[in-house]
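Given as structure tokens, the chain that follows is alone and in the form predicted on its own.
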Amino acid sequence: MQDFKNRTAVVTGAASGIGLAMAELFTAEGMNIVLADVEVEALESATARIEAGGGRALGVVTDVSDDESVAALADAAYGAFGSVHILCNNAGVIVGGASWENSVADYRWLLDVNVMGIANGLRQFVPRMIAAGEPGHIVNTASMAALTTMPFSGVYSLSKAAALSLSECLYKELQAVAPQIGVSVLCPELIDTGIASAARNRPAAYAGDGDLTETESSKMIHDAVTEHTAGGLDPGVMAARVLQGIKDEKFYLLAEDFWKDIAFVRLDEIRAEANPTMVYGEQ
């Protein structure tokens, strides 16, 4: 996809971080922007920010884990702009902890947002994008955690590995039936976003008695993610990576730092049928 002017992009998790950076960059390319997020005030602020810069924007409060909410997002996007050309399934959350200590609610929350959030987006938008017959592109946000594994982050890695696998299947499916629609999977490294505080948006359905994992390992991961994302890359770097990936019709949008080296070590272990090792690389 090369022509962006007057086309429409839908971005979930758009109120902050990578999502907002993508929305701003797409706006600079002359696109209409539909921003979706579960955080109401932040979404209103982000939408106003796009409009203040001269962009054509629509903010839609959306819970990506809820298929009906995503269906309403699709209806709003098509109602406002008539078509959708870029879909960025970007919303995501994280929890840490030992895999046997994480609650059922932890698993369900991350799978519902990080995996079903993508699935719901595909189900509600892709049929309409195919029917339109126009060039388009879908970007699913996974993580370098989809290609590497670290202790005490099993639930997150599980969800992101699923997001990657779903994206690879989607790519092959669209190549077969609608090759005018490209697919990319974004696998960010440590980015300066608010994902470490994702619990601020944790719904009550996942926050009942016994649902919150509060262990030494979960606190360790929370503190580590907070520290390293605060000093991570600017989200704008990811937005630029996405835009170039769309232009180049590139599927894998990967980190360029030591995280890729760790992924290569894992691939070598798989080829050799060797036991997994603890590899962290050097920053």
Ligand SMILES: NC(=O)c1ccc[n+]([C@@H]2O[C@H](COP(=O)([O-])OP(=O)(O)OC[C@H]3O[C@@H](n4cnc5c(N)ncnc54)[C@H](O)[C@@H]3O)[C@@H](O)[C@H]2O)c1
Given for the second form:
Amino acid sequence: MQDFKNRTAVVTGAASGIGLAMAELFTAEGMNIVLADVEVEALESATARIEAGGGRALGVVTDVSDDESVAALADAAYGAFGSVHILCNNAGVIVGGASWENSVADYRWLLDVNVMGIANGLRQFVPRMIAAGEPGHIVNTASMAALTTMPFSGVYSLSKAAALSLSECLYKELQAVAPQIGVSVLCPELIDTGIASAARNRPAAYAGDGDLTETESSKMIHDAVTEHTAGGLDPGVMAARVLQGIKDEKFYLLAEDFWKDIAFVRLDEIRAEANPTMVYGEQ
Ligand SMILES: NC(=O)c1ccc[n+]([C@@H]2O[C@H](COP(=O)([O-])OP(=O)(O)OC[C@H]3O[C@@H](n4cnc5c(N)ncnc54)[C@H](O)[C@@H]3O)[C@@H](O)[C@H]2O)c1
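Provide the structure of the form predicted in complex with the named molecule, given the form predicted on its own shown above.
Next comes the full complex, this chain leading.
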């Protein structure tokens, strides 16, 4: 897809971080922008800011884990702008912890938001995008945690590995059925966003009755994510990577070389059938 002006982009998780940066950059490209997020006040202020800058923006309160909510988002987007050309399934949350200590609620929350959130986006938007027959692009946000693994992050890694696999299948399916619609998977490194405070959006349904995981290892990962994302890249770098990736029709939007090298260690281990090593611990 090369032509952005007056086309429409839908971005989930658009009230903060990487999603907000994508919404701002798409707006700068002259696109209509639909911002979807579960955090109401942040969504309202992000939408208002884009509109105040002259952008054509629609904010839709959306819970990506809820198929009906995403269906309502699609209706709102098509109702407002008539067509959708770019869909960024970006909303995501994180928990840490030893895989045997994470609660059922931890697993369900991450799978519902990080995986079903993408699935719901695909189910509600892709049939309409195919039917329109116009050029389009879908960007799913995974993580470098999909391509390598670190201890005490198993729930997050499994959700992002699922996002990566689903994206690869989607790419192949659309190449076969509707090649005018491109697909990219964004695998960010450490980015300075609100991800460390993801629990701010954890619904009561996933947090009830002492089902929150508060272990040494979950606290350690929380502290590490807080510290390292605070010193991470600006989310605008991700938005620029996404825009360029769409223009270049590039599927894998990977992190900088340091992170790629870590991911390649794992590929080498798989090729050699060697046991996994603790790459992060050696840095
Ligand atoms: N920041 C990083 O270092 C990093 C690294 C790799 C991958 N990622 C991924 O990038 C994506 C964006 O995260 P971010 O870093 O910008 O964090 P962020 O917390 O700043 O933004 C995430 C947004 O998603 C929204 N959200 C959470 N649950 C939702 C739900 N159920 N429905 C709709 N919206 C929901 C939040 O309200 C928030 O606005 C996520 O998928 C995350 O896993 C981030």
